[in-house]
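To begin, one chain is listed below as structure tokens, in the form predicted alone.
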Amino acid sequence: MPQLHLRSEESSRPTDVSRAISRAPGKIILAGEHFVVLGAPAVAMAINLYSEVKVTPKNSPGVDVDADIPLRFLAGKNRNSGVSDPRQLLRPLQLAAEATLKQVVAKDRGLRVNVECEIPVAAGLGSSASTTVAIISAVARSRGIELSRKKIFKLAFIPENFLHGKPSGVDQAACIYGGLIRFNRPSNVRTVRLEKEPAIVVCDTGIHHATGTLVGGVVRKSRREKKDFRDYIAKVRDISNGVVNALREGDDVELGVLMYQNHDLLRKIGVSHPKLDHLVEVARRAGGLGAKLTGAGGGGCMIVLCRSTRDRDRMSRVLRREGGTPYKVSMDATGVESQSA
């Protein structure tokens, strides 16, 4: 895995910084991606793929960022991901650290941020949100401050806006709060209590994307096709609310039906990909209760709802034979965590 470095140009004098560590989960979206930017609710679940951050003092001024980030997508056919220079990935991480220092009134910087991310980048699993959330938490902790989740959420918009334009905030919320959430807007995040955890397989197509480009394209399309999108938003609102009810009641059959419906809508607005559609259909034929793309689309990952945790092994083998890279994930219940080191 490549090691990336970004050095600050700050000239201020460094002060003492305590060591701190944090981690934040990735996420999947069970319903509502893209349409959440247009006002519909989304349902997201934090998953047990993590970004881990260590903050340490350094003898020179400014904020330095080192990162181990999965960058396989930069090769060959995946150059349409929108990242021409891998160091572009580090600038929002540096912004997250700097914004946190300003929030905690730490004028002198003098710290090093090391990031280890096991979440595939630009795959719809919240890698950028997870890393920025973990950085914010760790940098504040290094200054002896434990930020509230609401404050972390607010600060996370600074680097996410830099990276994605105008994100909805659902990724940050899932990575911060953990568990399963219903997200309508930043001021309306609700935890969903589950009857049982769904048995999910995540499958990576290996084709990655620039989230901001895809989101911007949907917003422009919604302005051109206002009537159609009013209908789509109404349908997604029903789907997301139905997903919440199905999860609360443990009704996997209904949950799966709604996931297939959501994927069809995402395909209609043009954010799917032939390989995503193929894997969704493969999952359907193989007995998956539900399947859909997750995240921005254009490649990235899809998710499959399986009949049981035992059935996930069989589904994973099926998807791997079709060229996908499956991950058997479980729900992360805690969200972002930090401690002094």
Ligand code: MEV
Second form
Amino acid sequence: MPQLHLRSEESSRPTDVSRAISRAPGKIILAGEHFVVLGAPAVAMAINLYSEVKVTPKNSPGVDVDADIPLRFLAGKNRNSGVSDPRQLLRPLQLAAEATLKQVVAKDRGLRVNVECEIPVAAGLGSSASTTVAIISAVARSRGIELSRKKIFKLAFIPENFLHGKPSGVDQAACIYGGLIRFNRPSNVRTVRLEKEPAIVVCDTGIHHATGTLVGGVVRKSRREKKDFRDYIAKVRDISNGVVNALREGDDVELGVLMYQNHDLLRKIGVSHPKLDHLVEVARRAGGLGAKLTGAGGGGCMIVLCRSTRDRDRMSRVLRREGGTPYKVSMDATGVESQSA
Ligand code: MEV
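Having displayed the form predicted alone, please output the structure of the form predicted in complex with the ligand.
Following is the full complex, with the preceding chain placed first.
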């Protein structure tokens, strides 16, 4: 497996450029969520749902943030997102911009950050990581600096820690590098070359969650149930490595089996939800090769591995009839990118 190509140096000649745009993908996790926080490897794929960021100068100091993000989950019964006021969602975005400004030693004017995000929020698809890395990249670019991916990764921990507690870093890595990655810890991120792209449907339950609360619950459980968790982590290590091999060899049948196994383990540790389990079962009965929750769980999204790209239409119809919102996604191969505007 080739090591990721990490550009080590940012260009060191800040200019007076002050407008920039950027784009970063969302992500799905094919194996290893939650267990990655405890030391197991995870496998994640960047997907073609995007956040776009525009940075413009303003005459007063400080950072203003505007965001157009899908906030429908805050309505009605979806209260377990952990967000009571939509403006709370803007604070990590502002932190991302401020931390970047500090990094690029820009002490002059303030700036305005405009975020447009098409990724459902608090649904396990990496909306916060995507917006964060897009902001970091665009703010640096607005000062004429192209940050290395490694540096974007490091900076993204500031807003991600603020929002999620102690995340592993897999979400931001997927959004930064694009394509498919095996993530074990921040110093061990590798790209995976695919034999063929898996035909995936993502399906949103419409029930949203707070990643930090779910992760904290699993970490506490792992301390109480040490022996069980040692077994789970060993199993997930095998599953994630098996998923990498299946993807490299284009073995969809094996990949699907491993996805179902991973879902069962996630159920065992209590991060699934009846609607996720129902949709996974519906997908299995409808001939899905594999299905599992993706991301933090507790609602959010599940993913289905279909027999072919064309079969995704049929699977999407089946899932929609059962109350899910399906997205036919494909892999984003680029990751975060920015340019002066
Ligand atoms: C969330 O997309 C993935 C989790 O494993 C959290 C993390 O890795 O930080 C649940």
